Amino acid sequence: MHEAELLFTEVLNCGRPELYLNKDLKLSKGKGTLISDVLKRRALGEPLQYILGKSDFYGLQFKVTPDCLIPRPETEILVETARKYPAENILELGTGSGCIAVSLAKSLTQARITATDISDKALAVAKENALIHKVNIDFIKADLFDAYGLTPNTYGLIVSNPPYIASGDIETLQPEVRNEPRVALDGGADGLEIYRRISASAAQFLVDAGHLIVEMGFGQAQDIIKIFKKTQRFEIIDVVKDYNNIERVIVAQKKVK
C-alpha cells in the first residue's frame, strides 16, 4: 500500500478493499483532525512509519520508533538470501528494530539467533518485536563484535545491514531519511567503514566454511568485495540483486585453513 492508503486504513481501522468499497464513508471530526495532524507531521518530514509506530517487513508487522531504522523492502533480499544458508548459530550485527533477526527466527525455527546493537533504545524495540512475534533471540548490547557473550568460532552465519551512507551525503538525503537515527545511516567518510570493521573480525567468530552476508548500497559491491578479499579469509560466493536489478547483498564464505 502507498502512504495515503496506509494512513486511511489505519485511521479508519479497515482493510484496503474496504477503503475503496466505502467511498461515501464520512469521517468524524476526531478522525478528520487526526488525519490533518498526521499530514502536518509528514509535511515536516517525519516518516509515516514513525507516526503510526509500525512498519511491515517480510510479511510481518514490526513496531518502529525514531530510535531505530525503518525496515526497507530491499532488506527482505538479505533475509531471503540468509535463509539459503541455515546454521545452528546465527549472529546479526546492528539489529535495530529486530526485523531481520525476528524474520529469520520465524523461518529458521531450529536456529539459535543472537542479535547485537550499540543502542539501548533500539534493543528495547527489538526485544518488544521478538515478544510480539513469540520468538527467542539473545539480544546483546555491542559495538559490532565488541561485547561479552559473543564466542569465537561459533556462528555458522553472520548477517548485517550496516550503515553505508557516506557521512558527507547524509544532509543531502530526503527529510524522511534524515529523521532516522544517524548511527544507523552513517558509514563513515566513504560509507564503507563498518564493512572494514566487520571484515576484520568476522572470520574470528565464524565456524570454518561459515557464511557472512551483508546488505550494501548502490554501486558499493566491488569496493566491499575488495575489502573482504583483502583479509584473505573470505571467498565471495554470490552477489544478489534487488527488485530494481541493483546489487544489494554479498555472500562471503570463510575459507577453511
Ligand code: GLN
Contents of the next structure:
Amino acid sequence: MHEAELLFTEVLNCGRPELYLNKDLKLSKGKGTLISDVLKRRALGEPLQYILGKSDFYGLQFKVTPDCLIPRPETEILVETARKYPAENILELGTGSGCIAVSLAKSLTQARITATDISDKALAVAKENALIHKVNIDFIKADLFDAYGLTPNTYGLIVSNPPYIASGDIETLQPEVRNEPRVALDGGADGLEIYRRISASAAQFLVDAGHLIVEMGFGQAQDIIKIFKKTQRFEIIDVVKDYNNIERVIVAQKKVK
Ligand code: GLN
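Alt. form predicted together with the ligand, vs. the form predicted on its own above:
Complete assembly follows, chain above in first position.
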C-alpha cells in the first residue's frame, strides 16, 4: 500500500478495497480532524511509520518509535542472507526495533539469539517486538561488543546493520531520515567507523569459521572489504546486491588458525 492508503486504512480501520468501494463514505468530524492532523505532521517531514507507530518488515509488522530506525526493505536482504548461515548462537549488534533479530528468530527457530543496542529506549521497543512475535531473544545493552553477557568464541553468526552514514552527510538527507535517531545513522567522519570497530572485535566472539554479515551503504563495499581484510581474521565470501543492484550486504568468514 502507498502512504495515503496506509494512513486512511489505519484511521478508518478498514482494508484497502473498502477505500475504493465506499466512495460516498462520509468521514466523522473526529476522523476528519485526525486525518488532517496526521497530514500536517507528515507534511513537516515526520515519517508515516512514526506517526502510525508501526512498520512492515520481512512479512511481519513491527512497532516503531522515533527511538529506533525505521526498517528498510534493503535490510530484508541482510535477513535473507543471514538465513543461509544458520548457527546455534547468533548475535545481532545494534538491533534498534529488533526487526532483524525477530525475523531471524521466526525463521531460525533452533537458534539462540542475542541482540544488543546502545540505546535503552530502542531495546525497550525491540523487547516489545519480540513479545508481539512470541520469540525468545536475549537483549543486552551494549556499545557493540562492550558488555557483560557476551562470551568470546561463542557465536556462529554475527549480523549487523550498523550506522553507516558519514557524519557530515546527515544534514543533507531528506527530512524523514533526519527524524530518525542519529545514533542509528551516524557512522563517523567517513561512515565506516563502526565497521572498523566491529571487525576489530568480531573474530574474538565468533567461533572458528563463523560468519560476520553486515549491511552497508552505497559505494562502501570495497572500503569495508579492505577494513575486514586488514584484520587478517576474515575471508570475504560473498557480496550481495539489493533490489536496486546496489552492493548491500557483505558476508565474511572467520579464518581458522
Ligand atoms: N539505510 C539507511 C539510510 O539509507 C541508513 C541506515 C544505517 O545507517 N544503517 O537511510
